[in-house]
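Starting off, we have a lone chain in the form predicted on its own, written out as structure tokens.
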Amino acid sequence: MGFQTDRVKFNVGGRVMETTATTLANAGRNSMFGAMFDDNWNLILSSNKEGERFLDRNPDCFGILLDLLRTGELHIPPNIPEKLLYREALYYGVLDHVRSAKWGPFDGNRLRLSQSLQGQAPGDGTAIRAGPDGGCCVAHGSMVHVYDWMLDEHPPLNLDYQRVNDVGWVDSDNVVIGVSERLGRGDGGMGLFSSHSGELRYKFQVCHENQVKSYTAGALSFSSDYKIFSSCKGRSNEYGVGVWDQVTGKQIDFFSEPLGWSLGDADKLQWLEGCNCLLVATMFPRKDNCYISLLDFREKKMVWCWSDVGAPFAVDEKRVRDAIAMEDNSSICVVNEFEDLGFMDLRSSAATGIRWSSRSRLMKGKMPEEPCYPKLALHGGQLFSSMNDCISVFCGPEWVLTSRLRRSYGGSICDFSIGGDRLFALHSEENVFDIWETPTPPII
């Protein structure tokens, strides 16, 4: 590899700049600069008689991006609009480098509030979902508002007054939305939409007894082999969990709801890659009781299940409000409205009771006027639990409380999501969502 000492001249918008092939190679093979090298990383000469490569682009932004490739640090002068720089970075194929320099790898114990955004619609939001590239989408009634990683809003997705139950990212260009069926209209279900234009690309249909049925799509989950799972509730016998191919949009499986159990009303689905099973959880108050199960679609059976049907409720335990599977620990974590964490062992074929962890209790003082039910998330070996206006972070084998994220504006947190090395928290009262980021580590 002979590029270390090669010097390269660029004429960018009339301004001549000089750098080395080593700096350009830092941009990576998939960038415009990477295309200047052959397969052995030898520089391919292509210049004018002065030895310059001409680029009809903004020279100020080029210099900033060149410095980023040299040092790994991003410094944007106050006279340069950030969005102009991002546009130029997109042109050169180095936008990932800019994002990496803006905030560091995700760490729940080092998160700092970056900014808060006021939503476009009044009232309560339904859900917030982090995108893979640092953007997010917010479900609000029959609307889904989509934001890119620069937090510019794309055209909103209007579901024609159908209530949105869940939304999920297939990739940075596409989102899946599950909505409620409207009686007498024969609609509802799921659709795949462009996150940029809002265009409906195709609908996911449920077939029962060789007939296409209208249904309500609830909770969503995705697997790495391009399957989409959704809880389904129809007017015939279409109660259960459907499976679709996200590439073709075709239904490929359906797990019907067993008698005396609850799948079609599920609040949460979570695909477990290690055991090829789907966690399905239906919680109070959607149902009078809580039902948590693991479904094996290959053998069409429920391999693990737990319910609180018939169980006495102590004053300090109340009802399970959310659940999440923790494959590394072979357990399921649940939380009640006091933010007590509880754990159940997945290695036992017959589910036993919940082992509550009293040390995790964080509730102090009065409950807010409009409390929100707690939510759980697991990311990078850290456990997150929202409660009222804050999010708690738990770490280690005993899940010890290590930090809390809180801000006072917007009321209780009704949902939060982690992705693209950001945490997004949606508040209930003012339709505000917060963006939390990990600061970049200092370069020594």
The other form holds:
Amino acid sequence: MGFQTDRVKFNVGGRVMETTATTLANAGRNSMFGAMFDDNWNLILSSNKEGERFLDRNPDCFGILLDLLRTGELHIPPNIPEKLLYREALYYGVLDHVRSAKWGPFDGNRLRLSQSLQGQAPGDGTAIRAGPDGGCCVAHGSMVHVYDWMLDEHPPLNLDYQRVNDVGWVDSDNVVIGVSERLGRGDGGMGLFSSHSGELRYKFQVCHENQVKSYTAGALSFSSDYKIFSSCKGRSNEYGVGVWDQVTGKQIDFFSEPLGWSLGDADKLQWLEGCNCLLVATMFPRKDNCYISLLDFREKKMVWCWSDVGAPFAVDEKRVRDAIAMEDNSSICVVNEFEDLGFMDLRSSAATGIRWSSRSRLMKGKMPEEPCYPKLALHGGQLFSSMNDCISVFCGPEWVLTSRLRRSYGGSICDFSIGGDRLFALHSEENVFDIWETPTPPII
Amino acid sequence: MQKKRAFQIEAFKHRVVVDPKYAEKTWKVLEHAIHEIYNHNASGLSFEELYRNAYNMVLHKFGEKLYTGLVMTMTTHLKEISQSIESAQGEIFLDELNRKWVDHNKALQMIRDILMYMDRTFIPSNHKTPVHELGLNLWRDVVIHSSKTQARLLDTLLELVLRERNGEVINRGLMRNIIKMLMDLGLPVYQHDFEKHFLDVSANFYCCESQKFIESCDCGDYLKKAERRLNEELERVSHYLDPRSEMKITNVVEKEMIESHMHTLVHMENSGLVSMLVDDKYEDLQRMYNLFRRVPAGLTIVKEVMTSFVRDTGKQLIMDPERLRDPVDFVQRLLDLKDKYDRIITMSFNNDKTFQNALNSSFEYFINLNARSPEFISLFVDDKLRRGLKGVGEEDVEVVLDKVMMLFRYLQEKDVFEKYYKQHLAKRLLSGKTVSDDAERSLIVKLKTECGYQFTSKLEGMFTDMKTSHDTMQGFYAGQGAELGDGPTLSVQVLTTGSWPTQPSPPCNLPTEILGVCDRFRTYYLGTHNGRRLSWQTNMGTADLKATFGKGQKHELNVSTYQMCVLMLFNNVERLTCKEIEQATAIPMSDLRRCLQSLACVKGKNVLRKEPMSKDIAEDDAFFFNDKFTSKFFKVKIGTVVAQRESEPENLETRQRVEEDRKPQIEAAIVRIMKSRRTLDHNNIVAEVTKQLQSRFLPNPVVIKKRIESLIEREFLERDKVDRKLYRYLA
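Now that the form predicted on its own has been shown, please provide the structure of the form predicted in complex with the partner chain.
Let us now look at the entire complex, which starts with that chain.
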């Protein structure tokens, strides 16, 4: 961009403001300012006699956005509705700037509760999933409610109004939901939706011996090379983990459940980029036993597996309720219903046992009336686990408890998710979900 | 009951559009702007106003109208552009296309700037094509795929390529821009509208050209031309094609110019691979390697032809009876052959491992065709270590020895080599002929690293013997030197039995002058070493004699022990017959004949005179002391007439000894294997024994079978009672 003069005068909705082209250049070529100052548009000629450029927009918002371009920081006075500001930012094409200035980079130990949102769905929530750009979606029964990062709600999603088992963001524009089948109707399965319009783009099929079968899609996971994984449960031989291509919508692979193991019922799938494997975990309430395995699809091999079949439970009731693979530590972290963390080594091909950490809080006898099973999440080397109405943060090589996020309202946390530098926690009562953010860095 | 009055609820008017023609008007403004942009008249436009107008249209739900309007307006303009391009005549067609393309891109950018808000909000949520992509798609459909332009563009591009191939200079910049345009329109456009045809035409072109070349050029020239074409295509890709085409077009050239003619090229009379190899045409060979490497099975052909040629050459060399007469020359020729091909592989074949392996296997093949190769190689070493290495630097010695080791590696019968090497080494050591102790030891070390400790232990024993003998002699003279006075000086080498390849031979009668000192030494030695036995190997010694001839001429004669015994007889008598000499000295007749021959029949060294003056020695021939002997040297070395190479019976004997030596080795290997395996079937034993012993020799399966039978007889093994093919180890 070649600028004839660095000073620029704007008349915005009657208020004259002056800034420099350098400041405006911070908005990038892909904004109104970027286009305006491109050589194609003759800057001098289109300004009036006073050298002002008239914009028929809100001057207060323009001022705020100008400050954003000047300092990189966003300060919204209380008298300006956020939504108005967002609309103005969209006009100028600097909405992304606003979003990235709104909250700071994620740090589990500096989280502040930013907002709580009340959903209108009846009944308990199933899952909440954070989107890559700070939006989220919440699954309730057979519906999925989608919110963008401004927490505006978009049209809800459903797949044949069947019970949603899992939901996930493929990218900021696309959401996949996996639902139960309706017997004999060919309904259910898995669908890819536009997060903006809620429209169904693909419905993913399972083929068995060249015949399309209906199935129940369980847990979901995605890989960076556009593959979608889902645990599948059909009526005959369709038990296992299916793989679909997100671009073509076609099924590309299927890992059938071996005898005496569980894949099709899995509660959790996690694609491990580093070792090119999929973690598949089936936990206690769904099955009588817990099965955790790593699948290598290229060789169709289970490269690592662990199960508590035959383990003595009468002694201390340590049943695994959630599992997460930590590639950096080559281990799998599991949690039981008392929020004890346990660790298993991934490097030995068959796990020998769980090394439970000794921080048992011995909750026996004082469980809340409607318990929620603990969940785990890993983000930026920090481990998160939810239990009842709070989320604990663990750090360091020994996973020391460093922070605890708690809100009294809404009951137990049934699910939480981290993404887009935000943490979303869904409470099982009242359909409330909390948004936790890291504040922007201090000025000095 | 009173009837309830029906309420009429009016629809809530959430927005009042002031002017019903608002949308139409706004669109007109934008449409006008788009016209102005295409007409290069944008300077009068206000960006803010247009941006706001587009925004308002989207905001007031006229996004669809805006979008369809855009598509129509742009299409109209592109149709005009298309016509103007179509009407461009001849050469300027591409120029015009390029110019319009640049214009269109600029206009598209400006249109997108105005419609940025629509691009950001309306388009994603309504699944429309973004403005920039839309502009490219319309350009593709309206301009490039217009019936007149599409074929013309392709023809023009292909013709330009053809002209460039024929040596004309074309406008590469323009070409690059046009190709870039096709790529900007998406990879499929580039591939379908250009690349596919380009490859077809190229294949045709190179098919014809290669046919022409193959008929008119020799192999070297052809390869040069092919290489140049390949480089031209690479250059073309780098100048104005998509980098992804590189593989495809080089494949075409490779296929048409190399793959379809490679057999013809390799076998081309007078210029093919064989003659390149013969004439050491490194550059041509390198070119062939680099080009053939690009096509599947190309190098295999080169390798096969080279291998069979090397085998033939080697076989000729090995089988040539002329060559077999001079072992040193024979081995030198082998080394030269190896050097030649090593150089070719290094300089032309990129040190390719597979070629090295092929060369090695060829050498292994033909060297072992001749059963005498081990002997000859040992003779070559012998020659080098006797005199060949005189005045040669230490590093050069290493080079020669390394080369010999390389030949040695090809030998299958390494134990035969060992046998000969031992004999030759013994001769060298005893006669003190070895040039360099370092070189000898260096070779032993090399053999040791190649074949292990046991291979060289006896050879090393020989060196130890030489050293101890030296010390013993010093001790002997230090203790007894005074008593000996000025009698003859004795130098004894005490050889350990077993380490040396000695054939037992009856001792001859030593002259009395020597006997005294010999007996003294015997007493001395046995006195210092308990429980040992000494026996004289008179067939292996040497002596220096001082002799005075007729005119008082004094000479020092360097002779063998046998010769000394003979000459000493003439101190007392003038004339002796062969028979008498044999009786007096007790030298075996065959040795005596040779010995007399060398004393009487060699010109310039004939210290004895013979009657009659024939070459052959008969029992009754008479010998005289040759009074008239003259020589310009003070020291006269009288060699023994020895067959340097083994005679036929000796050769057979050596082979027999080798076979005998192999038996215990094979047996040891069988026992070792069976001890660890306990039971094994016949074929596996043979395989394992062969594997274990192949570093020394290639055992014959028949021999192995005999050894197994012998071991069964001696109850080391037994046959399985059920399966007769299975053997069991008996602990």
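Definition used throughout: the rigid core is the maximal C-alpha set that superposes within 1.5 Å between two forms. Since the model is a prediction, treat every value here as computed from it, not as a measurement. Numbering follows the first chain given and starts at 1.
Can you give me the hinge-style rotation of the smaller rigid part versus the larger one between these two forms, in degrees?
When the larger parts are aligned, the smaller part is off by a rotation of 15 degrees.
Given the rigid core as reference frame, how large is the C-alpha shift of R15 between these two forms? Answer in angstrom.
Once the two forms are fitted on their core, the shift reads 5.1 Å.
Core overlaid, G93 C-alpha shift between these two forms, how many Å?
With the rigid core fitted, the alpha carbon of G93 is displaced 3.3 Å between these two forms.
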